[in-house]
Partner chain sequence: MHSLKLPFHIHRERLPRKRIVGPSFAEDEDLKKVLKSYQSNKIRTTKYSFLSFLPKNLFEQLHRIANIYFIFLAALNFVPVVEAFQPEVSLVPIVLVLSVTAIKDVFEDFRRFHSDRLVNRQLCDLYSSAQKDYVDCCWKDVRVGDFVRLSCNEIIPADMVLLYSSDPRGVCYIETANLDGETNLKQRQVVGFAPQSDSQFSPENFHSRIECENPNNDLNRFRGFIEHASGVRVGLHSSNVLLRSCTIRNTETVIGIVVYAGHETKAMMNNSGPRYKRSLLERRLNRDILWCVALLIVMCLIAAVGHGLWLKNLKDPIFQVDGEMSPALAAFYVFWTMIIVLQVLIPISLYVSIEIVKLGQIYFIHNDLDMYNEEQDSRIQCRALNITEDLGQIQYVFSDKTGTLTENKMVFRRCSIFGVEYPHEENARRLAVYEEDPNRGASRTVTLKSACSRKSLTCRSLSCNRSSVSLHTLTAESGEEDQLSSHPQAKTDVVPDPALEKKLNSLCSSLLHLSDGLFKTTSNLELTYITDFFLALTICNTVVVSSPGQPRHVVSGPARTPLKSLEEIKVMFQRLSFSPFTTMSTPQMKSSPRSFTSRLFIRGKSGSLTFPTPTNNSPSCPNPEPESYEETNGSSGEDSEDELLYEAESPDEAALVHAARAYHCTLRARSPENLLVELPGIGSLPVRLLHVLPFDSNRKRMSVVVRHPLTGELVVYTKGADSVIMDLAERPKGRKAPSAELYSHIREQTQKHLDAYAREGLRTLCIAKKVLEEEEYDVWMKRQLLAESSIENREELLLESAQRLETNLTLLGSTGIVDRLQEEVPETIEALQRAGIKVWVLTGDKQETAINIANACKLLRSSDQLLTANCDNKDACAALLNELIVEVQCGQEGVSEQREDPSSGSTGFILAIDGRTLDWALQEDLRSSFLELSRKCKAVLCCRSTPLQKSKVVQLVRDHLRVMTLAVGDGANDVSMIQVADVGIGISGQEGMQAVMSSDFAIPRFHHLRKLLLVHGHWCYHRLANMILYFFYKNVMYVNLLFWYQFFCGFSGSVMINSWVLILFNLLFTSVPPLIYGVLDQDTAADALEEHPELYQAVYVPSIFWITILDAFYQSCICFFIPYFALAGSDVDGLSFGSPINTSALFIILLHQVIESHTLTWIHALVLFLSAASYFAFVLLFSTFCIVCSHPTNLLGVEPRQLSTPLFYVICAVTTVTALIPRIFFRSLFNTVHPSALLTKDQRQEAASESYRRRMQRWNQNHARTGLPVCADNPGLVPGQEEVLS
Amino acid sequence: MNMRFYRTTMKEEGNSANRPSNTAFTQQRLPAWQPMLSAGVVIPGFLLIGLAFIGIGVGLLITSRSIQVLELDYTGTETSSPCYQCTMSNQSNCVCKLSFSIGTLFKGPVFFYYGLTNYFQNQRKYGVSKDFNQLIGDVSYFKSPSSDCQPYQRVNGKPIVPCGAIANSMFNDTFKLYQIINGKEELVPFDGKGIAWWTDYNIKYRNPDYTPLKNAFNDTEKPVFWTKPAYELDTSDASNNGFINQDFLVWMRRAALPNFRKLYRRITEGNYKDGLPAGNYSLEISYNYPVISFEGTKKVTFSNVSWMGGQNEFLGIAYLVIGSMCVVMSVVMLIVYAKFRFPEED
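Using the sequence just given, produce the structure of the chain by itself, in the form predicted alone.
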């Protein structure tokens, strides 16, 4: 009998130890306010939200459509394309020219992009095919690249720097833009500074602390498909050479979708700081990057921007759709309320 009483007492003491204190907060006795959602609140609320969304959507759509965009395909699959001869397997160092005209001032600053289609940079094995330790300038990994870089880890018995499929497949077409004035070509200056993400340039990628930079790459090989090693990407500017080369950084930041475009240059200098004047232009292309084998296409895009960024009608259309749905729902609820509303006493 005494043992049973002892066990009961111990059980009660154990429960009391875990019990919250007897306060209004812990016992959820605080005063609370709960809105009563009546038809007189919900219906006008849906209507106002819908009208606000429609207004925002119209503004976004108008802004997006005011952005000027010019796209030019230069894949060269059609015989009439100026770049058709460059798609032949026996062609190397091929150069082609695209001629086009602009009817009105293409307002600046103008952004110049290259675009690829059917190119899956988000593929898992492709995405991990690089050595982060190499890319932060750790020379100890230059001699022993990560196994993630296979099959672009070594060539001719020597380690590849930078290794991996992403670096190996770096886009290598180059472009020059000319304005045709009185039958003569005037070069339009390109600005290639600051086209990569700030974090990539200043934090994520670093060059080895070697002078000259070439010495850090002794007894290594360049990527298989590169025409020159990383330390020669821009020999005229040390701040744009090696692993911090702007074009290299732009390529290494992978695209999420198979159809994408990447920033190549800006047009912000000289006589073209206000944009591209109306007239005739010629785009000279060094055609190097193969896309026919995977049924891809290549294009260039000229575009300016607004306060909302580049041209993208999705956000404006989304606001219009949601706003219209809210307005329709408010009308439906008003009809239902008018027909089936309950007596006031209910």
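Form predicted in complex with its partner chain, following the form predicted alone:
Nothing else is written out below except the one chain.
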């Protein structure tokens, strides 16, 4: 690219009232850089970008390949599935067990996700359907929830807390992971702390300032799909109860796309600090959440993470493709340039 500077021509000033002022600005002669897109500029530019992208792409691919992922579908649509019987009738507290084995060490920390497909958490009306003020712990909104929550605003004349479709449809399958060591089941400890966003846990969601928490919920109903009220989500840990329950927070942060996974637990403790060792495992699922009606699926995912998040081949490939395209383009430009012999303005 060529730099071009204009010089203002100075004329002697007369005593003329109407004479426009002779400045670089008013005469439109400001020093200007002219981004002429010529071959001479673009060839090295493309080459440089291309090479850089290929480099990044290789790095991304390697990183992505190094991530281990284990996905297990437990929807139970197929008869062979251990959870098949849970889909049959509307029996409550159906428990099914999923067995799997890991060949090599699954490096820690291992993240344990549950995943749903064909689930539109990003639907507009669904997304609107909650009451911020309730969730920030404002008790006055417990009595009269926002109309946004319709049709999950009231039940039997009583206000629902937390109201709205998002809270109402909270994912309620629970999981327990056992490693089978010598035929015996050993519980793999799950770490449920800090799986939600810091801002959600500390700022956006607050429990009302009541002790016991239950008192704040007088004259309110629990969401219709819920089996227990909000103040009983985790009675063992006050800092994980009510609206600041981690699972609740994770659920309330709506997924961007209809096929998503959400963090359920992390495996960071005890013998499993360095990951899941090779061996046989059994996942005990308390199967509650209905997805078959809308042709959705449920799955669990074990994954470890890198600096770029979970496993993703796409980005690495994209970088490689774009990078090599840039290189190809610069070669094309070079050929064209040689053919037309564009005189470079110097």
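Since the structure is predicted, the reported quantities are computational estimates derived from the model, not experimental observations. Rigid core here is just the name for the largest C-alpha set that superposes within 1.5 Å across the two forms. Residue numbers count along the first chain shown, from 1.
Core-aligned CA deviation for Val42 between the two forms: 2 Å or greater. If you fit the rigid core between the two forms, you'll see the Cα of Ala24 move by 2 angstroms or more.
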